[in-house]
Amino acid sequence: MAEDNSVLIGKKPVMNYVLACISLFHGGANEVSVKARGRAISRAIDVVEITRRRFMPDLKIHKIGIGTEELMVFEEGGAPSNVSTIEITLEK
């Protein structure tokens, strides 16, 4: 991908997210990369489930990629933590 057509999940809606992806999409993406860490990571499933079944069925899961990063806490006495990651990328 030459330009950064990623969606950076968090707090917000999914649909806020849904609406990001199709516009990546109409924009002339052929591939939309979804991204997230910890708890948001149900909220990017459900945002590539509703992106493909509900607004445009053409649409193909090309990979999935898991991980786990290593967060420092700076608090006293405070150990790293693991977050798990994920990354879903669509394409046309």
Given for the second form:
Protein chains: 2
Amino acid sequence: MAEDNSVLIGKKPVMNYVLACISLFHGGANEVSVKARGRAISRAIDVVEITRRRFMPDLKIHKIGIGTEELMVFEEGGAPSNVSTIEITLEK
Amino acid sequence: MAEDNSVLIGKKPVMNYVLACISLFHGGANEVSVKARGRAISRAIDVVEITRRRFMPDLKIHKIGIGTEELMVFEEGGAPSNVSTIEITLEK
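Could you give the coordinates for the form predicted together with another copy of the chain, as opposed to the form predicted on its own above?
All chains and molecules follow, beginning with the one already shown.
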């Protein structure tokens, strides 16, 4: 899958990311990967659910992966701080 | 899978739920299902990641499912309000 076909979820309204997914599929992508870290993870699932249920009911969830990233920001005391991640791959 | 072997993630500290998962496995469960809705979803992933990485490295992620639940609480204006859900099944 090309690196371009991914949507990184941040703090914008959910519909911005839904539109980003739809645009990628309409632009010819067969797979789109929705990625998020930390608190944005629940928004990532909202994006996937709204995209599928409201706009593109034929989309399938190809894969869901979760993981941990070690942040390069150190907390007071010097312990590295970890953040959970999710990657949901949607398929036309 | 027995209904009992599930941990519903709420607003308590992450380690409470990690301990709940570990206890279920130590009590003989072969599968434990971690469930969450809405904003608790990112905490569910933290629970799974910490349980696996820090305490039970042999656990496998058997399945991750996402979905939408229609809440029986109606917003002003009368539209039903939806919430995203996740269910992560861990396997010994």
